[in-house]
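One chain follows as structure tokens, the form predicted on its own.
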Amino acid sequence: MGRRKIEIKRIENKSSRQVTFSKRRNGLIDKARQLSILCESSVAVVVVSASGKLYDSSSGDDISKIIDRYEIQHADELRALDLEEKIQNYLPHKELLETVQSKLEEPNVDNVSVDSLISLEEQLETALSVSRARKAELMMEYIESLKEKEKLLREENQVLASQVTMTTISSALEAN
């Protein structure tokens, strides 16, 4: 008798939910250990229960080493997430520029505090970083689309070259 397929949804019975959590958590940790052994890789698993209890397991390297490697490899993504969080706290670019302009106009320039200027500078730097990150993202997407076009053109060129070769060969055979 085989297992029946279960519907993936929240288990309403609290004790059944806890039993399932424990069994599946242990199964997940076991699979991670097997992956580590079979593929000679470093695997880290972090599970947080509904009650907030933290379970972690690592195989291969120490979990902190694995997390450090992850942070190093994904530093750009983490920086982008940090920038997104910062930008949500600041004004949109247009409003920011208008604020800077209004604070730095001749009659108001004496009333601006150093803290206010530092805050404006940070907001401008953040806006600039976000703009640069978006520009880099768009440029990478454009480069990828150009690479795809190049690939398609190379394939088309090969097809045309083979057709020309076939035509040349058939013409030469007909001439003989």
Second form
Number of protein chains: 2
Amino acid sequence: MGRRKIEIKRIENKSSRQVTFSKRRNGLIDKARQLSILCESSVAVVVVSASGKLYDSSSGDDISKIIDRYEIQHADELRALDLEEKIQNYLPHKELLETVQSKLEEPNVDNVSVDSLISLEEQLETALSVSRARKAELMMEYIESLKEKEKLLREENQVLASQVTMTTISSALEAN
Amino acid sequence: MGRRKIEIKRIENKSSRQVTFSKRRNGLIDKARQLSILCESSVAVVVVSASGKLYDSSSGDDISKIIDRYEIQHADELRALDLEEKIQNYLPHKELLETVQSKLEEPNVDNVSVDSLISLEEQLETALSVSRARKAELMMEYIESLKEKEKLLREENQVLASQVTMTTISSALEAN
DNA sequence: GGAACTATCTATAAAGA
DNA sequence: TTCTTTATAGATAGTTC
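In place of the form predicted on its own, output the structure of the form predicted together with the DNA.
Complete assembly follows, chain above in first position.
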């Protein structure tokens, strides 16, 4: 639906790719908005440009709610570590709290409650370090993907550089 | 773009709402696919229907990678820290410690160990949050530097590509 | 200055009622 | 399927950083 039909393949011209990206991204987000209103649903759209810039939108509900919903669905896939953690770490703490509290109500307190507190602290630390580790992991993954991209670019670069050399030499030879 | 114009508001008829949902959802996902191919980007779409059913699609990369990318971007904005904060909210352990302390302040208790526990915990928390923040900061800096490097490579690449074109054209001209 | 990105306009391909 | 409305290609101008 434009001046002419285009094939669905990477647009080679950088600036028209950029223009198309911006236009179609807006179009997509508007379609998402319409779907959400027309059919009372929630839609989240996340777009990452080639340059790594992030664009997101949501309609019908908060994007984090929609993503949470996605993560709940895929809980088995380790992505929902989040939820798993809540279940695995939060519950024992609750129990532990109750234990500590009940211990406190007993007459001869000290050692037991201090021990419980230490253990609570340790469990809490574990839970926190898991979520921290998850964040670090996400960042590391991202760093790896950037490094990979860099490597590919360097390779492409080298091919191009040798092409320049070759064509220059051959045209010099032809000149003689 | 149908037989007649429709207003963007909830479709009241249940069955046509259902039909529209299905058609537009597919259309949206296809548009996402096209955007990703045309502009070498990654697009994730998550749709939750009114009945709670989940539909998702991704193009250009795995949906979890795209969502990870979203979460990294919003790391400061609390989504990645989510759990950490939630745990801290669910477990007001500082208050608990204070409660314990006040309970223990009654006759014949080991005050010293509780005091040192509280102080230890506070110090630990401070140290951890500082080093955590510092680590995240360093990683973000690193990510920025990688992005910058990528940008430079892309530019260099483009220069080389145009050189190849130029020399090819000029040697073709010389041949005539 | 310059690269990256967005806005505007019109003709037309394509979505969808 | 039909056939109207809409999205968007292409070109270019403007904006932001």
